[in-house]
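Here we start with a single chain on its own, the form predicted on its own, put down as structure tokens.
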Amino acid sequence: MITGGAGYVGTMLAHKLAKKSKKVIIFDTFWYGDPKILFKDCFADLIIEKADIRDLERFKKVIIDNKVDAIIHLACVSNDPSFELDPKLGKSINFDCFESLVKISKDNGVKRFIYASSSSVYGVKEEEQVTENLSLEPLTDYSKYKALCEDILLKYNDKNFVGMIVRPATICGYSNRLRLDLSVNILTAHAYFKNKITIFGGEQFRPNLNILDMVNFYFKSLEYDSYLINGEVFNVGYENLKIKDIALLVKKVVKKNFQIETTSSNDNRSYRITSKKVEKILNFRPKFTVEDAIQSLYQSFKNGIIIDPFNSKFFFNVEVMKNFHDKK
């Protein structure tokens, strides 16, 4: 079962699992899209549960009725702006229900629980390579609750309930549920549709990961030997790039004579993570690059799959959340 399976990463992961003939349950509110559109290529192969993870009875029933043996927990209010729009709502989804979800899973036959945390839990680090054993210093409520959930999951681990924590880099590339509020994606969209990129600062480092590699890692996480992953935390992110260098990669792919404008920024967060642990223990290495991600976005724009995204709230999480918040 994928909670948040209709999100940016979850949608692509569901497609991959369905193609491999896995029985896949999508547990999602579908705030961000119609499942028949998001999963048009594999809708018949999925079990769709339109539900909120805060509905604990529904969560439990789905696990029992379908004999769920593994959960990849992606569901959350993503990114700081979306969380800060309604902190109470964000906390209720990202944190308040989490321990109950873990306990229900363990008590009802789930053998493996994969938790999507975030590399933002590290905060600002001076170290050139941020490893999993460094202290967590989250700067926002979003990342603070991610860190607290990690502790909760580890508390329930045992030989019969395998818990693994994933701290991804910033994901990039095309998805059926595309997000344009991510650095690589938004720079590519601005270059193609507006012929201009504005960089705030530009010297800041950000760790990046192609969405296809993220999907591959979650897929493999269902198959790794338990003793390798139980109670473990893994950074997953390979290309640590300056924002200005991402802009240059965009220019290389898009091949348009667009303007790159640099302005000052009060956001000087700069950090690089290392994924040597996941390479050493799980032999996981990326197959795709940030440039590949830019190329996938460029082709989706060029081929008319994505048209005029800046006039649609669908591609920006905070705009969707605003719409949801206004209707409450």
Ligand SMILES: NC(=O)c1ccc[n+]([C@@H]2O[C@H](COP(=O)([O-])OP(=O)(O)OC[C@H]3O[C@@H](n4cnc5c(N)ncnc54)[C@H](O)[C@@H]3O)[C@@H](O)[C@H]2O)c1
Given for the second form:
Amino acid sequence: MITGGAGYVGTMLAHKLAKKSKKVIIFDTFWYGDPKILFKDCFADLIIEKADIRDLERFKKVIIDNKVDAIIHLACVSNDPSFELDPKLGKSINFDCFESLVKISKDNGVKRFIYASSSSVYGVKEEEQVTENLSLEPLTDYSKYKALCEDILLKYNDKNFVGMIVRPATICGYSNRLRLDLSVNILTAHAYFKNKITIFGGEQFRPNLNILDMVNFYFKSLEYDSYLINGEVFNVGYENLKIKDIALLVKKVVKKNFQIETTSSNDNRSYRITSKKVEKILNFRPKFTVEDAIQSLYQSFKNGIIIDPFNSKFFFNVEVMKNFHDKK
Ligand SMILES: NC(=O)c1ccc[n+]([C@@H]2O[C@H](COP(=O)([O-])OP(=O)(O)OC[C@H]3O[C@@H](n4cnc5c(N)ncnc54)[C@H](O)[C@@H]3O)[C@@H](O)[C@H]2O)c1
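Okay, that was the form predicted on its own. Show me the form predicted together with this ligand next.
First the chain shown before, then all remaining chains and molecules of the complex.
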């Protein structure tokens, strides 16, 4: 079962699992799209539960009825601006219900629980090699609750209930449920549709991971030997790049003569992560680059799969969330 399985990452993961004939349940509120559209090529192969993870009775029933053996927990209010829009809502989804979800899973036969944390839990580090054992200094509530949930999961794992924590870099590349509020994706969209990229400073590093590698990793996480992952935390990232270098990669791929404007910035926060542990212990090496991700986005724009994204809320989580507020 994938909670948040209708999100940016979850949609692509569900496609991959369905293709490999796994029985997949999507447990999601479907804030960002209609399941029949998101999963048009594999809808018949999925079990769709349009539900809120805070509905614990429903969560339990779905696990029991379907004899769920593994959960990949992606559902959350998934960036700082959306979280800050309504911190109470964000906390209720990202933190308050988390311990109950873990307990219910463990008590009802789930054998493996994979938790999507974030590499933002480290905050800004002086060290160039940001490894899993460095202290966590989250700078925002979104990151703080990610870190607190990690501690909760680690209290419950044992030989019958495997808990693994994943700290992904920022994801990039095309998805059926595309997010354009992520650094590589937004720069590519600006270049293509607005003929201009503005970068603030540009010297700051960002850790990146192609969505195809993220999906491969979650897929494999269902199959790794328990003893290798139980109670473990893994950074999963690939290229740490300066924002200005991402802009140059965009320029290389998007064959347009657009402008890159650099303005000064007081925000010189740099983030990078090291993913040597996942390579050493799980032999996991990303295969797809940031340039591949830009290429996938560029093709989707050029081929008219994505049209006029700046006039649609769909691509920007905070805009969709604002819409909920306006309707309240
Ligand atoms: N995308 C990234 O760059 C990135 C980086 C690091 C970590 N992560 C983490 O990975 C996970 C997936 O990220 P994403 O980019 O796919 O996010 P996303 O926002 O696209 O997807 C989140 C999904 O969760 C669902 N959801 C939200 N609240 C829910 C609730 N109460 N009940 C049921 N469903 C609910 C939404 O409808 C959405 O489909 C998140 O936990 C995110 O924090 C993402």
